[in-house]
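Shown next as structure tokens: one chain only, the form predicted on its own.
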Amino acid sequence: MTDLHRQAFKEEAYELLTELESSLLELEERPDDQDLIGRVFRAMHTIKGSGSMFGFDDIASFTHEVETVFDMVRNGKLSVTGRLVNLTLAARDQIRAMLDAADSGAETDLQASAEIIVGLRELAGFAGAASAAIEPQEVVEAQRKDPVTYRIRFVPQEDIFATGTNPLNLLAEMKELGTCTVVAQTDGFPPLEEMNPEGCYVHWDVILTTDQGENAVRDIFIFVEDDCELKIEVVAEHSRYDEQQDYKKLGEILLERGDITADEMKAVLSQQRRFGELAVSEGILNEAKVQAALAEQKHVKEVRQEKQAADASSSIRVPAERLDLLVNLVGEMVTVQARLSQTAAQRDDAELMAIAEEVERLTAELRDSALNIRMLPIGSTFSKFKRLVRDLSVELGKQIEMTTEGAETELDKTVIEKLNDPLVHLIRNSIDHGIELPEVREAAGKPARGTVHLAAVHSGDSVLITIADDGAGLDKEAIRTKGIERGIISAGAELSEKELFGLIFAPGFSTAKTVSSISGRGVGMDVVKRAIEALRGSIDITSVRGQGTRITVKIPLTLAIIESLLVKIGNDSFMMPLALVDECVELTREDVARSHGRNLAHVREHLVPYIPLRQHFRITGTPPDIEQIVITQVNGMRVGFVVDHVIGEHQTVIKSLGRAYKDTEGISGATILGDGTVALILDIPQLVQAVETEQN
């Protein structure tokens, strides 16, 4: 067995566990949904079967317990209850922990496994489950065995009754080992006049599926092994057995048992006649009609086989590292294509221009295809948050329903991964600070059950993710008071609503009167803001006291290639993310003189603060008489950046900075232009923050 196969199983199992969690949360709301019950059972069944096949025996054995219970649910012998869902979610977490520990060498919490198994057995009503706690060592023992089906022939001697043995007790004991089918064979009965009334003339064929091992079966017969003929054969090992394939034909089974010889089977088979032959010989059908029906049967069978083959090859699993490599190569291609286009334009060669345009078209298609491969629906992340809301609601004694919208919205895989932690912080804050306790909500005329709504929607080259709750909303006065206390704002400061709400992103800022295990230390929202800005995104808050809060996160679709505005200061080139740019206006020497050093521009009767980048980056040289202000939107504010020239839009392949430059303030990366020179990508929010800090 190779690590490749084990890795493939782990990847599949992680996906199945994600689907399982989602199905369980839905099942909690719709306990009678047979489709959901079937999905839970199939997920467990697949993890068990594949786990056993690839050497994860502990996972296979543990999952078998949950699968058994859900088999009872599927057959209507057990109902879905809150406790069953809780135990199954705990089992899902335990299986994930086992998967994580499989390669890291960490130890699995066997006591947790034992407690879950005991709970499931209690629910299933298995005898002794409630009183007999399972020791961790028992879990280990159980984890070593896979279910095996045995063929057992038990032929007691005629005088077995004289030894005081009742064969029926032995059969009953065997039934306790697992699923058992018993067939009595009575062909050994003698004629009545020869029969001994105290003799035993019956023998039994038993099919037993158990995970207890062959020794456990033989132990049952240990006291009668000298008084019987006992034959035990393995007919199916379910760890390697393909559940989908057909079992042996009747003749094969009888031949294996020794109940029929090969010649006898051949003789019987030679007497068989197919339906078509019988129908023709009886004069019901003619030969042509039978051949037509056979042709139809063959045709449909072949088409289905082709379709199954096509379905099997319609998707492949590719390691994320290979996709990263592909996107990097496409990025290099985009850079080379830009250089080709620039060279063609400079030479004014019509033929070269035509080639450059064709390469540009193909590169654009290749870029879009490569980036689309990395796109994943954000729904899988939403499913994780459902579990978070459920568990926190129970912990805090609140009633909260989570609704989602736009789960099919696609984002780059890397963006989704990096977005997880900020969204967890925001949802935890909504639950802890936003949604009130049921009695408080009812006193305020609201339904006892609060709502947290999570939505995602495409907006141009970005995705808007909204977290909205119908809780208490933000307290403006409390935020203002806290801001004055911490010296962030002065007592007489006049702030807009956006600026006031923006204070909650300050490090250590919290209006919570008590610190809980969930939140209240003021750690989180500043981390959220930094994480969102690191993704070149923005965050916006609206809130109405008593009605709820809505937080909107704007994130670019991908981090690999972005649309930028290329600007120049002296001989240096810079990129500004186009998603943040509002407009460009001119800045003359007279405009500068009129502002009296306050760095404010008059734009359509509104004052816009600006940052002279030449001065900020200490670039020497003389600026042109007419400079350009690139006005951007940062956290709801319009802020300008003064540059020498605006060159135009540019497709930017982002290159990370080396270790020596990774902490450079105001620069988030670099790119290579068509002429081979390097342009730095500006981190607009960080530049604004740095200037604000300097001024304060």
Contents of the next structure:
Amino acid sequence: MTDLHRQAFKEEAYELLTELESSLLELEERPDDQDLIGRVFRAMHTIKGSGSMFGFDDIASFTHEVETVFDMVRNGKLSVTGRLVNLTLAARDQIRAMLDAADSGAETDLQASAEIIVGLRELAGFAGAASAAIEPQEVVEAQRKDPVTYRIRFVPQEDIFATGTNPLNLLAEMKELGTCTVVAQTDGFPPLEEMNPEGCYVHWDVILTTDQGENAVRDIFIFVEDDCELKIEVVAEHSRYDEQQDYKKLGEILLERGDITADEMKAVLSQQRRFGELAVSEGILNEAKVQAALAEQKHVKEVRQEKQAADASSSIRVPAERLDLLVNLVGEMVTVQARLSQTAAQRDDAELMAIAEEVERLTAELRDSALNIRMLPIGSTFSKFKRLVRDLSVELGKQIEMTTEGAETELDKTVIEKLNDPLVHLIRNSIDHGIELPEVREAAGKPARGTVHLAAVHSGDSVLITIADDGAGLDKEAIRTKGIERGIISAGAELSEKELFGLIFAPGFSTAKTVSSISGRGVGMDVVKRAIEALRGSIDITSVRGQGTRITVKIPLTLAIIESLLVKIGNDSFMMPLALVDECVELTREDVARSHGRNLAHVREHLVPYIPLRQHFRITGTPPDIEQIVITQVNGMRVGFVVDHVIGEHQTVIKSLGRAYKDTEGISGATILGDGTVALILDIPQLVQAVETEQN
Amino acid sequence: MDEVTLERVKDPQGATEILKVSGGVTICEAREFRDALLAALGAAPEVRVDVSALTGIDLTGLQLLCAAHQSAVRSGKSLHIFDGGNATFREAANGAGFQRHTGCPQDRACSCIWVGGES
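So that was the form predicted on its own. Now I'd like the form predicted together with the partner chain, please.
Then the entire complex follows, led off by the chain already shown.
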């Protein structure tokens, strides 16, 4: 088996495991949901089946144990309990570990596997022995994955009713095996007056598509074999669909069934009319036989169409690197296109401009669709958190329910990956510091079970992710005391609520009195803030004491391209993320003189501090008489940046600065402008922070 | 299964014989059912079997209906089924594979009782 197949299996398995986890968590809430039980069973079944096919024998045999238990659940022999869910979750983690280990060649913890199996067997209890007996056959059947279409002709003897057999039950059993078309043949009927009312004159042609194998079909007839004529043939193996171009012709089907001979068919075919009608009018066949054959043709067609529809809606797996490469190329393209437009405009060449416009339109579409490919719904991340919440609440003895909203909200794949850790931190905080113990909650008149609500929603070119809990809320006094203690604020400082809450993002800040295993080491929130800012996002807290805390994280949709404001200082171009920009105002020499050397500007009766970028970056030369202040919104504060000229809005493809410049402060990246020059992208929050530290 | 009742009614116009079958038809009532069908077919050129109040029918019953229709066709009479949208009856007929897109070989007049379904 090639590595390619093993890789495909692993990817499929990872997906199944993710689905399995969410199904299990749902199952815990709705233990009687047969649909969920079925989903868990099928996931296990598929992992087992394809695992053994691709040589992951350890996974297959381990999964088999879990599957056996869920088969019992499915058949109502075992009910879903907390312990079962716990064990199955553990088993799921174990399978994951085995998959991981298969790559690195590391040994998996066999002890852990054994413990889970022992636990499951214990749970299965008495019924374990019974199911063990049927195991071997089940394994064989499990490996049959591709559905096969059978043609079954079932002709019961006339006296079949006398033996107590109801053929209808047999038909119903066949329907359970898969997609089934039943055609009753009534042409052997004697006249009504001669008919034995207790005899059976009907026989059936059944077309059945099933993945259960021929033996499963034969098993249905096991008790009537002697009382009937039974013929089972394979019509089509659906795994070979791609090679089979055409549906079987009606004549072929009849020929295969032996309803017509090859010579008869030739004779009929020599005339150019519809085969079915012809054969009937020639008296070779009766209508019923043709009917049955037509039904078979239709059945196979339908099954195939179903499969094709499923294939069409399924997706293609592409390595992420290839997509990244594509996005990079599109980025280059956007840059070149900007140069083309600029050149065309400069030359004042109508023909060239027309081409440039066309290229611009196409590039924009290409850019959008390339970026769209990398968009993923955030739901998979959400379901991971469900597990986190469950495990943590058990550990802390709290009752917590997690609700989610907007799981379908799409974000760039790279953004989702980088969001994971900060979000985990925030949720942990909500659970550990936010939600109180059940007794405390009840005493406060709240339901014992706390809620953590996770929501994602699109807002312009950003996504807002909200983590809201109905816990204790932030303690303003405790934060103030701690802030003074840590020397972050002075004793008499008057802070707005927003600024006060902002303190918890300061390095080394934690209000937890004791350090728990989950949070409280004070290394959390500042790291979270840095991570979010690295994604060019922002974070915002609102909290009401006793009612809960809401943390909103605002993240741009994609990391590759941003809307930005192009500004110039001397001959250098800079980009400022447009999302942070509030407005632009002029700064004259007189204004500077009036503020007596302090970097403060009057904007509509308010004082706005500003950072003169020319000085900050030590750019030589004289500024123009009238400079521009670009006022930005940073951490709820308005801060201005003084530049020479504001050029305008710009779609910016972000390029990293490369390793040599990775520690450069105040710059988050670069972009190439239409004329080929480089513009640096300003890291606004960091610039503000740097100036603040300088002044303190 | 409910007790079966077979009720023969003459249509007001007199041309159609209506056989109303209610309750459940099983192999136990098969003989009785066959005789009722035969009698109805003997009494008028047009027979209507009303199964709208049927609560169950097994294979023997379906088979008899089909055979009755075939007999009717052969002797130049007509027989239709009125099911009044009876889901039990339709399910039974479908489950046994009696549903058709066109009629059976004897059916030259497109009168097959299993095509479509009168309601």
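Numbering follows the first chain given and starts at 1. Rigid core: the largest C-alpha set superposing within 1.5 Å between the two forms. Only a predicted model underlies this, so the values are computations on that prediction, with no experimental measurement involved.
Core-superposed comparison between the two forms: the Cα of N420 travels less than 2 Å. Core-superposed comparison between the two forms: the Cα of L230 travels 2 Å or more.
Once both forms are fitted on their rigid core, the CA atom of A184 lies 2 Å or more apart between the two forms.
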